[in-house]
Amino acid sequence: MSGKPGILKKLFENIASRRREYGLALLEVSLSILSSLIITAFIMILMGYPSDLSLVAYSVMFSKGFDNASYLLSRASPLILTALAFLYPSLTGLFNIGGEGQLYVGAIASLIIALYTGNSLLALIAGGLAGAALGMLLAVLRVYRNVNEVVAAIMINWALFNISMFAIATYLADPSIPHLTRQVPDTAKLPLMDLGFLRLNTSFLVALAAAIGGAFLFYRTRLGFAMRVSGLNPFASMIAGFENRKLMLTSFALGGAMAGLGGSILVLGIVHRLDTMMMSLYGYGFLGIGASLLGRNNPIGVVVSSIFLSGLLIGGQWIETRLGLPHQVADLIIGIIVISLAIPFAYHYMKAVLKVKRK
């Protein structure tokens, strides 16, 4: 009988602790957004714009950026996956900034398989495997040759950008429209789901499934636990009997697969063909890093942050077209908001890492 009050007391204490934690996070996010808007308004005034223009720009950005749920979720889908491409290796203490290149190879591999087989599943698998292979290459260089993964990724990204443009213009171009590739066959396109109030692109379901699967792997399995321990303290991980090298290889391959899959759904579900300058692909890998930081190193958080960031990007385009502001102003607003939101997480993360390493 005496045990029940103790259990209830502990339960209420846990609920109160969670409420304080979520309340603090909500307060941090609110203050970060508010401070970023004030800073941006101040900078716009210094740039010579009227003082009230910033308020109009914010109104357009937030109202237009989030008013079309179908387009918003579609735009967020590849971003979710490139964010996961950065997130998963980072949980093992590595930085995968090669998501951009992994996105390219995934998109092109999927396009080729789609053109020759007309099968969306095979094309998705090809994209994921291509990205995973490239991620594995970076991991092998890091683990067995001690090549810094950031430096290697920068060089490989640049090389792949040019190689991809050459491949698209030379082997995949549509003879009747030379600046575009041949279109993905209808049988290989990811379908739209009409839910009445929403036309949901299946690509979003693929991205959501990848995030949920990652959350289960990292927070509900022994492998995921070993990866997180390896990221926080490699020495403790080694003492515990975990093989850090295998964990690093696995996380990088997993991250590469996510970026490759991002390229796949972009081609199969959204644009259906690529252009010779790769305008539809460029930048998603780098944006994924920001979305991952905003998502606070959590796969489900990444889904929310990617949708939020996509809304800002869509709203930024409306600022350019409706108010005639240069795209640099929209980029400035988005950049300051992202940095302001990422700073509290970076502080807590570094604090946790230092605390673990001191033990």
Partner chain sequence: MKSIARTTLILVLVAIVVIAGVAVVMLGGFYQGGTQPSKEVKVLVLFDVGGRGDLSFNDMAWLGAEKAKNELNVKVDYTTPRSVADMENILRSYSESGEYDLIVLVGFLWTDPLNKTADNYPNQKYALIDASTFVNRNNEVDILFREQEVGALVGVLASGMAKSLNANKVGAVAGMSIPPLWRFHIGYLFGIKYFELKTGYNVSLLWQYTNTFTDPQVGYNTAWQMLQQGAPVLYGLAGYTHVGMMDAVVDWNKNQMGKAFAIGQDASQEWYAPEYIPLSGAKRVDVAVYTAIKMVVENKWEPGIKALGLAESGVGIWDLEGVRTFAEWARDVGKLKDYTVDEVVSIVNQTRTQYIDSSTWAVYNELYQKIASGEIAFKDPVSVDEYNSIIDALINGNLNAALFKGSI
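For comparison with the form predicted on its own, produce the structure of the form predicted in complex with the partner chain.
Next comes a single chain, given without company.
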């Protein structure tokens, strides 16, 4: 009898502190978005645009960027996956900059499987496996040979970019339009679901499942707990008997699989074919890093942040048509949001440092 109130109290305290944690995170994110809007407005004024134009630009950007849910969700789907590709390894303390390259191999692998089998499920699995294999390669180099994963990833990205272009131009090209690959057969395309108010691209469901699955894995299973512990403190995790190396390999393979899957859904659900300049894939891997940071290291947060960033990008397009402003304004806002997201972190860090000094 005496122990029970204590447990309940602890539980309530736990929930209360959690809620404050989430509230704070939400506040930080909203503040950095707001401040980046203000900073961008200043930059636009400095660039010589009239001062009220930025308000109009934002209004166009937000109203047009978020009014077409079908487009918004399909635009966000690959971004969710490339953001997860950065997020999952980062939970074990690794930086997966290689999302871009993993996206390429995933896209090519699933294109090949789709062309030869016409089965979308097989193609998705192939894309995920190809990405995972590449992620694994980087992790093995890191864990067993101590090669920095960031440097290795950057170099491998370029190699893969060129190998992919070669594969497209020589083996997969459509003979009548040699700069494009053959198209994914209809049976392998991810279908559009018509819900009346929304034409939901199935690729969004794939991305959502990947995020929810990841959240479950990391926050509700023993393996996920071990991964997070090894990320927070490798030494403690070693003492606790977790195998850090295995955990790193697993998380990196998982990240690679996410990026590979991102490439798959781009090919199967959105573009349906690739071109010799990889123009349909270029940049998703890098943008994913920003989306992951904005999502505050949380798989569900990443879904929200990817949708938000996609909305900004879509809205940026309308800024250009409506107001004749360069769409780089939207890119500017995104860049400044990502930078200003680091400010609360810097604040906490400074506070901690000062506390230590005072003691």
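In this text, the rigid core denotes the largest set of C-alpha atoms whose superposition between the two forms falls within 1.5 Å. Predicted model, so just to flag it, every value in this text is computed and none were measured. Positions refer to the first chain, counted from 1.
Annotation for V329: C-alpha shift of 2 angstroms or more between these two forms, rigid core superposed. In the rigid-core superposition between these two forms, residue position I343 carries a C-alpha shift of 3.6 Å.
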